[in-house]
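The data below hold one chain only, encoded as structure tokens and taken in the form predicted on its own.
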Amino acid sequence: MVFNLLTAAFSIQWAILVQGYFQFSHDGKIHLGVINLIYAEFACAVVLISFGAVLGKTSPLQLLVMALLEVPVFAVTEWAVLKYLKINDSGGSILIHLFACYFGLGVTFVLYRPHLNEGHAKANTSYQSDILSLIGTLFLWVFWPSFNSSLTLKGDDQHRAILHTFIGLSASTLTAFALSAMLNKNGKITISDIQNVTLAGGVTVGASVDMMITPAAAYALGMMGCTACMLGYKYLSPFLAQRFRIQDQCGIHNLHGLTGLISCAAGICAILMADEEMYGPSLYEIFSHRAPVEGDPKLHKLQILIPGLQPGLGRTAREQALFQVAAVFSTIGVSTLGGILTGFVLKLPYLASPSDVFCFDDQLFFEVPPDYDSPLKLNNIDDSAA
């Protein structure tokens, strides 16, 4: 929690400067406003997602250096994708979830520790830590609709974004409880499952959150995302650690990578199906790059119906979908490469990386009370007795 606070405070301030230079700089000055803060918070979210892959086996200094390097890579990628590919990504499935996931996996690939595959005594949870984690999950659950809708157009688009996110989260929550009991050999609910996968629905509706996908589709996406996330935690994460040197400490590949890919696929399908019959003139507000180009007589007619409508690029649905695909692959490629290079920087000896023995140990970096690990000791005693 303290490392999250430290890294978040640094990342937001650093992102305001870096993103300001690329996106909000005019006449040699960075113009600040609420929109800058929103974009900076998204950049901060990217860092906090990414470092989930290496949390517990890195020092505070390493995490700050990771944030220092990741924010510029993210800012340049975001600027290039939005400026040149011009995609629809209201919920951040491509530029936030996929970028953060594969950047983090690139870092943890380089920082691979073979002995941690055998387990670590302090990597276990306790009743108290599970309750605290669940409180964090509840906070994210409540605020996820505002996250997905913050950059959508005011009015119907924003309403759809909030409703679709709430429906997706509800679906993934119910599915999480069902799958947790089904996959447990005793038929009981596992609290770690509820912490990890109930948020999947918020990610899977992200790419199409402001589009007319129907509530049923949002519900189905929530169920699909939760199922993929749950199976990823149970089976894929151990496989990646053993076979591909990817030790994903917090399972970011499951909650942000797999669900992000599902979300992108759903968004591309929604774009291909979008037409004037379904959306009316608002089609060219939601998909602004499909609006007619300057000088097209159709643009003048649309501007009478929608005052303030800007000229677009005249893209077809198929062309817009192809640009979405290009954004997915380019973002994954750049983020993975950036993560690998950052991992090599973090391996430098003077960044105070903890040894395997002191991984997941607060005592190495904090003044702690004598009984700080008593819940863990009690948990280990109970496991031994069982």
The other form holds:
Amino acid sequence: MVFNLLTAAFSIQWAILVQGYFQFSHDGKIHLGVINLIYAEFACAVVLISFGAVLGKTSPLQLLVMALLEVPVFAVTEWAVLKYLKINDSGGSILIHLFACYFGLGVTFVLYRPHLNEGHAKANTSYQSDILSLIGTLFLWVFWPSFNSSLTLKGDDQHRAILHTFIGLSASTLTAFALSAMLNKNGKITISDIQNVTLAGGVTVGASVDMMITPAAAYALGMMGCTACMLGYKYLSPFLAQRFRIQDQCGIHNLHGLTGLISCAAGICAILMADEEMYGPSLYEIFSHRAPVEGDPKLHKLQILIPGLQPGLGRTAREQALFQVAAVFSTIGVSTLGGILTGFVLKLPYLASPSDVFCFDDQLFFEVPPDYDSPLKLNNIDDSAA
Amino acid sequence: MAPQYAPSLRSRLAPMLLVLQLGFILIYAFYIEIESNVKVYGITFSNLYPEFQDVNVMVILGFGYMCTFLVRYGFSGSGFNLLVAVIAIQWAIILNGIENWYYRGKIRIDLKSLVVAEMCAASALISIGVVLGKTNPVHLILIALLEVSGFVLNEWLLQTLLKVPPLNSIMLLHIFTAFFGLMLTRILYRKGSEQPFEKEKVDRKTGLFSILGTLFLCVFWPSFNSVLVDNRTPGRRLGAVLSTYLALAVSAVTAAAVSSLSSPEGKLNPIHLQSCMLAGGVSIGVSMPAVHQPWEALPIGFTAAVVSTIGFRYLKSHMLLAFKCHDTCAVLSTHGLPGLLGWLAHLLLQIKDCDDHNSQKAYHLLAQYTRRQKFPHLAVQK
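Having gone through the form predicted on its own, I am curious about the other one (the form predicted together with its partner chain); can you provide its structure?
Whole complex next, starting from this chain.
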């Protein structure tokens, strides 16, 4: 938790500078407003998601270096994708979640610890820590609509974004409980599934959240994302750990990678199906790069209907969809490469990586209170007054 | 006692949830669409988003963590709270829109319908608090569906037959849910309730989590009470926020006092403080449309806390023995009685403020009659 705070604070400051340089500087100075903070917070979210892949296996120095390297890579990717590829990604599913996931996987691939493959004695939870972790999940659940809707256009788009996110989250919550009971030998619900998988719906609706996908589609996306995430936790993560040397500690590939991919596919479908009949002239506001080019007579007609409409690139739906695909592949490529290079930097001996025995242990870095060493209570032992 | 294995949820919970979710998808696909042409700074959307998030936090974090007070029921308390809330919200959106569907063929939803649905979900969550620890999640889903249906039906009856304004009918959720839950627990009475349950205990750590939930509820209660207040009369929403805040403050202080008074060693019981602090919010919520001055909010909070704390202390065992209702979260004293008190306060305040000529005449006649009885020599000559 404290490392999270440290990394977050560092990332936000660094991101304001880096993103400011790429996106917000005029006349040699970076202009600051609340929008910078929002973008910086997104960059911070990227770093924290990647942190999840290496949770417990790094020292704070390594985390700071990871943030130092990840934020510029993210900023450059974001700038390049937004400026040159010009895609529609309001909830950040492509730019944030996919990037963070594959960067984290890249780092953890390089930082592979063969002895951790059989699990670690200290890498388990307690009853109280699980309940505390659930608070975090519920905070994320409650405020996810704000996350998805912060960069959308005001008015109908933001309204749709909030409602779609809420619906997606609701669907994935129900499905998470159902699948958790279904995939368990005794039919019991696993609390870590609830902590992680209920949020899958929010990521899955991310790329298409402000488009006119109907509420039913938001539901379907929520269910699909949740199913993919749950099956990933149960089958894909162990497979990756054993065969591909990728030890994904928090399972970020399931929650952010798989759901991000589904979200991109959904976004592409929504873009292909968007037409003027459904959206009216506001089609050219949401998909601003589909607006007619400067000098096109159609632009004038639209500007009468929507004053202030900016000229775009005159792309067709197919072209926009192709650009989205290009963005997905380039994001995954750049982030993986960046992750692997960062992993090599993190292996420097100066950065004090914890040894295998001391993974998942606060005692290496913090002063701990006297009751720290009390033995962990195992499950299924009935120790109430019997 | 040897552990007894509960029937597996795999064949019961999972199919039920999946079928329910698919059913919702089908209904939403055919009948629900999102309201378009939302005014950017109008009444429907931007004004409402911060309050919507506050209500959202209350429903998901506040109620969820308040139900983790039981020592071995933490996961279920907060986890099932999320599950029931989500089901209830989806179902409530559909039910609240049925009237629209009947006349127009489609239900249009916007942020306000989400807020109203969250309040209906809050009523479902309070009901499951009454049976907390004694049911399994399949029961809880059914309770959510039926309770929300009953509540929306009740609202419709009040609005259509008795012409009650929508705000008032929603705020009566506290009374509805308390008695719904009590009857539920009466029917689900178990023989084993006669002895105190071995696991129905509060621990130091879980008590703290529970207080965390209560604090979330307290902090955001003014939004809960004021989000549906009509802001066309200037200052009405501010009035609602202020009255709620004051009532909560007064009830917290009073609850501490009464809790200390009613304990044999004069100690404070933290559970009293938690639950009875909320009693002020409950009763001011029910009486809010009639509260126009700040001074009216304070005695409402005061009385609510007194009634609630005394009720908490004595009613729980009484309800169990006399009425066979084992109320886990003491919802009767937290929501039922303060709700009724709020209703009474509403009635009295409305009579006081009434401009109706007939009742003024009646009031004067009453005054004259009493004067004549007490002071015959001062009787006004008619």
